[in-house]
Structures are given as C-alpha cells and as structure tokens.
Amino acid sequence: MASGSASKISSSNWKRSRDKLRLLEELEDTWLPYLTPKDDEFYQQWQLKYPKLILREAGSVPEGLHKEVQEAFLALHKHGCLFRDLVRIQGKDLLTPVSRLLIGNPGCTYKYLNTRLFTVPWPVKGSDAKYNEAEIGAACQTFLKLNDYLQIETIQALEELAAKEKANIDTVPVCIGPDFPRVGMGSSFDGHDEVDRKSRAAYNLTLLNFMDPQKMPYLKEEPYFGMGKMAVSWHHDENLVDRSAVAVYNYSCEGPEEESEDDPQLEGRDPDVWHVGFKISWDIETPGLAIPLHQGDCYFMLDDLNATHQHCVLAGLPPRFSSTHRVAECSTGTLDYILQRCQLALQNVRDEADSGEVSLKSLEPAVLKQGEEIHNEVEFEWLRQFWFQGNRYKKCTDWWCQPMTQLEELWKKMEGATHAVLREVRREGAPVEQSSDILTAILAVLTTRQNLRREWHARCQSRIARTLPVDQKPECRPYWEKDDPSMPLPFDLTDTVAELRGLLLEAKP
C-alpha cells in the first residue's frame, strides 16, 4: 500500500511540475491579467467565473466570536504550539514558511505534501483529551465553537448557491457584509439535498496557519500574474472528501490605523495587505482574482471549486493567523482504521509459544501478502510519520502517546510474523512450488520496506532536519542495531531481500 500511494503521489507531483513548466513557457515574459476590488470588472468577473467562492466580511461575524478566536490564536502561539513542517516535494525535504497545528476530531489525521499531521483533539462529547495548559484546552474548545459556526454558515451558503443555480439568475450577492440581506434561503430543497449539504460542510478538523512575513525575507514571488510575495504557493487542498467545502477564518494582526483605503495610485494588489489569490486551473484566458483579507474576514470554497480552481496566499506586512476548516477524507486516516488493519494482519498469528517464536495459521500467499502490506502501512504511514515530527505533539497534549505505543507493539508482532514467513521459505524440505508462490507474493513488499527505511533514515539525518529545535528534531523510529536480541529481523533488509531473490530464482522451474 505504501509503495502504491507513494508512486501515485510522485506521478501527480510530476504532472503538476510538467503543467507548470508548460504554462510558464506559454507565458514567456508576459504576466497574466488579474483583478482586485479597485478594478471595475472585479465583482462581475467574480460572479461570472468564481460563483462558488464566497466571502463573509468581518462585520457579519459575531463580535464575541472574533474576540475568542483571536485570543485562542495568540494563546497557542504563546505556548509554542504551531510548527513549520518538514514536507517532501519532488524528492526534496523543504521546511514550510508557514507554521501549523492540526486540531480536530480525536484520532483523526490529515495528509498533505507526503506529511501526515495528527490532530490535537478538540473536546467533542466523549473526548478524554488532557492538555498541557488550560489555555491550550480553552483554545481547542474555541476552535470547535468556530467550527460549529462555520458549518452553519457553509450550509447557508450552499443553500444560497443551490437557489441561485435553480433560479439561474445572479441575485445572490457574493460578498455579504453586515448590512446585506440574506437571499435564496427557504425550504424549497428536498431532504436528500439537505443531507448532502450537511455532509459537505461536516468539518472534522481545522489546520491552523501562522506566518510573520517580516521574519521570512526569502518568500517566493507569484509566478503567473506578478501578484507579489506568496506565503503559500498555488495549490488545491489535498485529502478532502469529494466536493466538500473549505471554510477559512482570517486573522491578520493589523492595527486600526492600517485599515485604510488602498492607495489608488498603486497598480495591482496592495503588498502591505494579505490577499487570497484564485485562478482557474491551467487557464490563461480568465483573469485571476486577488481578494484582500482583513481581520476577521471568512471565505468559503464551495462544491467543486477546490478541484477546478487553484488558490494561493499572498503575504502582507503584519503577522497572520488562519483557521482552515476541512472535511478530511479519513477513510484510511483515523486511529480506529489503522487499529482495525492491525487486527486483520494479526488474525493470521497464533498465540506465541513460550519460546516467543511466532507461528502462522495460514501460508496462503494472498494472506501473507496482505499481512506484509499492512505491516508497511503501520510503519511508514503512521509510526515513521509521527516520530519524524519529533516530540512536538507533547507540547499540547499526551493524547497520542498511548496509541503510538500500542501501534508500535502491534508492529513488532508483525516483525515476528515476517520472521515466521521467512523461516518457512528457508525451511529444508519446504515444497518448492509453495515457497515460490510465497516469495512471489511478498518480495516486492519487503523490497519496498527496505527502500522506504533507507529513505526515512536519510531524511532524519538530513542537513535541514538537524537545524530544527530539539523537540521537533525528526526521530528515526522504530530503529534498532544489527544484533538487538529483542528484534527478530534486522533493520537493514538488504541482505534478506537479496537472499529471497536468490531463493526465488532457485525455486522457479
């Protein structure tokens, strides 16, 4: 599984890179056009080409909620809970300019740029999360409250969009400030639509972002439109339920004196103000949009907008926080899921004998292959992802300590199961055909394991990894030395894989 998902990710990265080069070649030395609110056709273009992008200005959000959310951002920042991620892009490790924290349903994870983030749980009913500081717990409670608010707003925005599409008229204002009436609400939708809208707005986590541009002098320039410095490059949000919405709360820490009108002499977007940029993917005809974001503004990407369009975040002068609420596609990304996978793999293991030696119930090649694939999934999608991020999660909560200990114990049992498989194919007098079928089933999975171990080990030793603070330094875990008596197999499987290749050649007629 790990190898399949890795190749899928690398091929999509390659395609993205190829498309970007093609687009830049087509542009040569010209900029594509883009619009800001200073342009006469800005709102018309927004309605026409970006109707699924909705802005709620700060004045339409309850004042008390603004105060709570902004205090929660500052509390998490004070306690050092937001971290730059060491992500993997086209085979290179890069440190994100933005610091992040994932908060959400207990046991959920969210994967982006080959990096799995683990939620600091918000206190949903039945949650037993304990936080290192009362302020951290209060902040998580606040983001759950913001999540509930944005969910209601998203459902209303989806109703308005549905009403607009049904009527096929442009009556719904895109930008809804405190004085705009709501339009298109009503009960003209059947129950199925209502359920669908609720599921598309059922945010299960939020990814918090923070950046101070004054401490990031090396930000990239936006490459297509000449929009200026980017905090986050053009992208689609990854790992989301199909056609689900994304809601973003913006808190750029500007003072009241900075909330002045844009300089009319200035061409393009004001570089002092944070903006979100939008463009239709790989379209060089339609102008892009640069939308200024002020303290407390919220914007929503509805329906398939995230799939058909790309967005970027354009840096302003002041530090900025955001809370980006998502419906993460969690079918293979929850603690419950991976524990069930472990249970499935270990169904084939008999209770250990007194000697500690593992024996297997079935030598069916398909069963053995499935067990080894789950073994890889636990090791590379969970254990190594978690420990690559050091001890950062302990800054907020100890929630993940016990589950990771449990996963490591289950993974170790799988090492014992692999050892039992190898013992069987090496056994003198083992039926040649059976050994050949088993080797054919597991060799590719073990080769992947060896390659990925080598890659993760190298990533943990990289120059950029060594620059991180002690509590964020990547840890190569699980790791053990060659003669560790507690481990049935070596960490380095090079010799094992070579031996199995030789056995397979011998077994083939």
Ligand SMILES: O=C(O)CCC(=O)C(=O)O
Contents of the next structure:
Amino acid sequence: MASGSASKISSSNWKRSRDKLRLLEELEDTWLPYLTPKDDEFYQQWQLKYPKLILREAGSVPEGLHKEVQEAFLALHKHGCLFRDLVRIQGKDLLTPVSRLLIGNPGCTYKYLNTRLFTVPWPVKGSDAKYNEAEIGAACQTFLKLNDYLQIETIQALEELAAKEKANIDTVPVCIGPDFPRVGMGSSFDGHDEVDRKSRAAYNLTLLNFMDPQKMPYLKEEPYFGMGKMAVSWHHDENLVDRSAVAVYNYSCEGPEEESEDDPQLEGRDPDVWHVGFKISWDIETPGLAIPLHQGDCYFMLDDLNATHQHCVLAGLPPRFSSTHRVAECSTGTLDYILQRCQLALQNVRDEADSGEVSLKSLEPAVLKQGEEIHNEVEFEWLRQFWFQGNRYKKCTDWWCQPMTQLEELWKKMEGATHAVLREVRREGAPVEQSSDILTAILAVLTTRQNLRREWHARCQSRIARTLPVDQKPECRPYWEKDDPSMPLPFDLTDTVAELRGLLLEAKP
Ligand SMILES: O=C(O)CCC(=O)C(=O)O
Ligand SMILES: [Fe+2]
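Given the form predicted alone above, I would also like to look at the protein as it appears in the form predicted together with the ligand.
After this comes the whole thing, all chains and molecules, with the earlier chain placed first.
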C-alpha cells in the first residue's frame, strides 16, 4: 500500500473550495492510503468497498471491435474533431487538458462544468446526418456499435450485481421473518428491476477524451493520495439519469507488450501506465483504488457508484483515448425540447404581416414572465453556449447549423416580444396596478438577462479565450451595437433595468 509518508502536499494544489480545503487540512502533511494490484488487499477491498465498479479486460472484448474502435479514434483525431473545452469552475475560466468530442443521439446535448456540448449525431435509424468526411461518419457509426456492445455488457453486469446482492441477503439469518421489508437494499428489489436495468444502461451519447501527456507538461498532481499526474481531477459525472451506469472504453496507445518490470520495491502506481482512480466521497478511512488500464480495457460504473464515489484519470506515458458512454439526463437538453419551449413562448405573440412590430395576445404577468424565462433559456443555454465554442461543430458535420439559425430567429422574435412588454409598461395611461404586476413579474428575469450577458461577454473576451486558434475562438453571439436598426432593444440592458426599477417604485410608492 502506498501511504502516509511525510510527503508534503504542494501548496499549488490547495483549492479554493472550502470543503476540499477542510479535507486537505485534516490530512496535514500525510497522504491517504491507496491500493493497486500490487497490494495484497487490493481485490478484497475492491469487492468489499467498490463492488459496483466493474473491469472487463481487453481479452474479453471481440478483436474486430477493438480494431474498428481504435481506427475510429485515430480517424477523428486525424480530422481534428476533438477539442479542449473552455469550462468555467467557480467563476474561473479553465481550459481542460483533455480534448473532447460528444457523439450521440441526434439533437441531444450534454452539460458539464457549465458547458453544453452538442452531439455529433451517430447514425441511429431515421438519421439523415451528413459528415464532412466519410471517415467521420464511419467513426460515428463505430461508436454507435461500441455503444450497443457496452449496453449489453452493462445489463449483464447489472444482472450479476443484482444476483450477488440477492445472494448476500439470502445468507443473512432470517431472524426478522420473511415478510420483513428489505429496507436499505437499494431499489433493485422493488419489482421492476429489469425495466430499471435496461433504462439505466440505455446510453444516449458518448463523450470521447484524448490527451497526449508528452504535449501537456503542466498536469496537476493528485492531491489526496499522491497518485501522481492527473489528466482529469476527482469528480462525479454530472447531468446523468439517476443511478444510470457509465461505461468506458480505454485506448491507451501503448507500444506492443511494453511490460514494465514491476518493481515490488516501488510504492504506488506505475506512472508510465494510465489508471482510473476511485475514492469514496467524504471518506478518509477506506483506501482509494488506482486501477491500471491497458489498451482495450473497459470499466463500468454501475448503479449509484458515481454518486457515492468520485473518480479521476491518472496519466501514463502514451497518448490515450477513452469513450465514455452515458445516459444523459436530457429532459431539458434536446433540440426538440427547446423548440417546443420557444413555440410555447411565441404562442403569446400575434403573427403580423412583417411590420416588424410585435403585438402580444395576453398581458397576464405569469404569461409574460414565462415568455421572458424561455427567452433567457434559449439565449443562454443554447445560442451563447453554442457560439462560445466557436466553429468547432462545423469540423465534423453541419447538423447544428440549421437548428441554430432557427433558434436565433425564434430568439429574435422574443426580443420583439420583450420590446412590446416594455412598450406596455411605459405607456401613458396604462393601468398602474397592471403595470406594477407586470414589472414585478419580469424585473428579476431581465436583471438575470443583463447579468448573464455581461458574464458571457466577459467570458468571450477572457485572456485564455484569446489564446485559442481562430476556428475555436469563442464568439459572443448574438451581439449587436447600440444603433443597430434591426434590433428593437439594446444588447446592454443596464439602463433598461434601472428604468424598470424606477417605474416599479413609482407604481408602488
Ligand atoms: O477517460 C476516462 O477514463 C474517464 C474520463 C472521465 O471521468 C470523464 O470524462 O468524465
Ligand atoms: Fe468522469
């Protein structure tokens, strides 16, 4: 076991997060213990404390699938389809060391670290996606095939897990009688296990990762256990369906059989080999695990493992790809969803023969508020997120071009709608009570709009954003100048919001 020597945690690793800081403080100048396969207790601890973590070594995966998947990774890399994300963590803009690409169901998105990624579609039935290169299309098809394979493997692993849990229960003495409710056993005994297993393995997208450590000299050190350089820091995966699984295919581009002589004298994990690290959240008693990953190995995080544990990726020497298959929680994350929302907002707008002037059907405060909320949603969750990522999506496919144009048109109509609301509250002779109710309903939403516009504008101008190559430069879009005659309202709503505050005070003295 690698553990508790007097190794100092370097000061650069001290994070602003208070909880993390507290945990680190508790550690003082020691590292927590962790296990690798070299340790005698490794398999026992894995079985005992990490039973929902499953590893399938490369040998158990069909050879033909390995070849196809590995070629697909290389093709996407060759065509420059993977990008580092400019994410935002605790108000700071950071460029991920890992380059990524999201592939999945058409129109689906996945949000992580305040960044919404848009799928390059894989060719499910009925998909009419076009790809810039035949090889890109073939690669997407391959990841769909891998997805199907991992889904079947996941369901099987879930069945085995359920059988194991049941066996464990059956060995418990029956002193409480057969009808005693089996509390605390998770939801695998509630009667619709099979349906649950299927839906929790119904991966709808995969996030591909790539990093070449040779080209990334400034990787962070793992701060709790001293596991060495990290490609991905400790985290839970976000934005997933509750208790859904995650399946990962690992492609570390190792040379053939470069068996590093295992020196049993050396403590801890082999820094030349890629590993995935696991720890139990908020637990400093249970040793962490560092699982070595070789070319073609797959691992699975089942059931609530992702919620109860954190994981990280520990860099090895060679370049490495991974394909991480997930059940994204996309109830508010699909193109169909946001189009429906826009339609709902625009139901309050009267179709008019291109005079440009918008008129509203209802002045009901709740209706107006809903319209302004949807306006914010399409602007900040879709348009700005998309354009912030520059032109990267055009590298692979034009799938999102038409939808983004359409969403921008719908958004522009909503600018007209907001303008109409403002006209109403400013109108001389408008009923005071009504204006005051409208103002109360929309002021917070417009204040949010102003704040978020300022934040996105700054994010696009940040020093780190400027370092990106042209095709990836964040674009602040929509953006327009004060005197743009095609726009009914200014981009900067500072004065508008101040004016509305004043009006509200007047109306409600
Ligand atoms: O590459 C891996 O093995 C996992 C990466 C990961 O944790 C993530 O992308 O969320
Ligand atoms: Fe992850």
